[in-house]
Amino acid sequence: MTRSPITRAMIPAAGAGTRLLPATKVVPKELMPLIDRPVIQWAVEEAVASGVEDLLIVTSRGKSLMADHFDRNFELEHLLESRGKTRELEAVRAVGEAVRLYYTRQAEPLGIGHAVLQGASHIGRQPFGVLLPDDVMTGPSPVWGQLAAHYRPGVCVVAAMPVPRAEASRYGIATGTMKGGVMEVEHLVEKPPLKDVASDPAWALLGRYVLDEGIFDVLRDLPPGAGGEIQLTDALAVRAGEGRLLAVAFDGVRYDVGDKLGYIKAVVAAALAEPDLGPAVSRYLRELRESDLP
């Protein structure tokens, strides 16, 4: 896949992570691990991937672990160089070294339209990714890269995926024309009743976006949305109403580890991805459904 030209973007991080609670009362839940990697980790390989170089991560007050994650740490690097952990300490080294990463402070929880927000000055006048560090998202090729591929000009990107219509209430659901992976978005709600979703199944938009660089003005704009939040939803459907919204029909899957199923199952996922666990994990699964347990 050719590298996007787009060489910003953000990871909005600043949620409480209450789905989570207690792990998360002082862990960053952006900070639990899926295996030998935190959560956003996976977002920032993901990026990088992609062809991103400058990388913002909006945190909230008692989340400097995670720069404290991404910095070099020395005394962990000279143990494990001593000890001759080489591939441990390969690993350490990488964790920061790929991109440039940057830090904002969102300083009360508004939303994730005013998380992005708080983005505007470092990103510019300049089309940008947002990546939500609680979908995970894995596929033959960079997810964020794929919606990349089809940014134009003046129009925003947004990842979709089909649920049941009986979930649609869950997500914000896109109308308009699928065709060959690409929909024209012509209207989006966020968490629609049952009664208002047509279509079965129904597109859900998901956590990977990329954005124009007038989406800052459109965000300035809005009113409160729901929870009295800044809804980056409610500046997408202003941008659908435009006809400048684009929903693509990714190739992959996403994990919504913000919950609990969906981090277990993003945890066992990636278990099963990697060469000298999998095979372990797959005859232990077996294991575990051949025998007597509830």
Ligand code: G1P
Contents of the next structure:
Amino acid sequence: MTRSPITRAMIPAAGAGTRLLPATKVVPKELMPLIDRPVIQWAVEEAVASGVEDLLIVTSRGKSLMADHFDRNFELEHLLESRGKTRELEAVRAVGEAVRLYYTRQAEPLGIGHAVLQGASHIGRQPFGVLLPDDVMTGPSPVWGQLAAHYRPGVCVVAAMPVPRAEASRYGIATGTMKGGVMEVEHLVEKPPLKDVASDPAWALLGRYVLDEGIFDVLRDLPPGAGGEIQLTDALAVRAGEGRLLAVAFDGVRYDVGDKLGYIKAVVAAALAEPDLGPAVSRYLRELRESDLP
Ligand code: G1P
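Having seen the form predicted alone, the form predicted together with 1-O-phosphono-alpha-D-glucopyranose:
Next comes the full complex, and the chain you just saw is listed first.
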């Protein structure tokens, strides 16, 4: 396992989750379950497995259930204990124990860059991580830790994945030469129009970042970007212009669980990976394939 010297990270979790409405009208999208763990817990566990010890979750109005999820629930623990449900009890207790969790709120939906700025005083002047929980990442080692292994003072590091040019307008797109899985990013644009994307595939940024301590100053000076929001990608574009941005082609798979199809894929993959469940799910998928699907 890759452990990082960077021990602070942030999870922006203030977004509305409009692509999964009405399911996300009351339940925050980050609490949608992937089998028996909500989406945000996957990001928390990835951060912890990468060496993060202090994690700030940026929430918004109506999303306090997330804090409840990571809190102790003595009544439930007592019930499980009295019924001898040891495995469930351990799972429930482990949820909030692995890391120091802090919460702050983003009062207005002004973008990921703005959400990150809400953590400036908590993080202080030190490098830190950002994990977007909509991007569920699995791999042979924790993906954020893979990025942190490439950190050196003064640079930022982002996760990158090749995507077909036709899909490039959904992502932050990096240009530069990828060598041995690492690119010194020359140019970076948030959700560019297709006419501005020359390469196929294109290198898309995904929601894992290692940011240098100066990034807050860059974010504070940014004008609104794509969608009228303060974009983290625009701050990173400044770093790219200074030759201080690395993009890492991580080893793993990413699921966009804010999207219906991505969510279904993540649920199936998570089920297949569970020792107790995987073989039965695999059999079911085979049955489905052999039946007359619509
Ligand atoms: C965010 C980032 C974008 C990145 C994407 C990956 O966009 O702004 O650069 O490519 O996550 O999931 P969002 O999907 O929040 O619009």
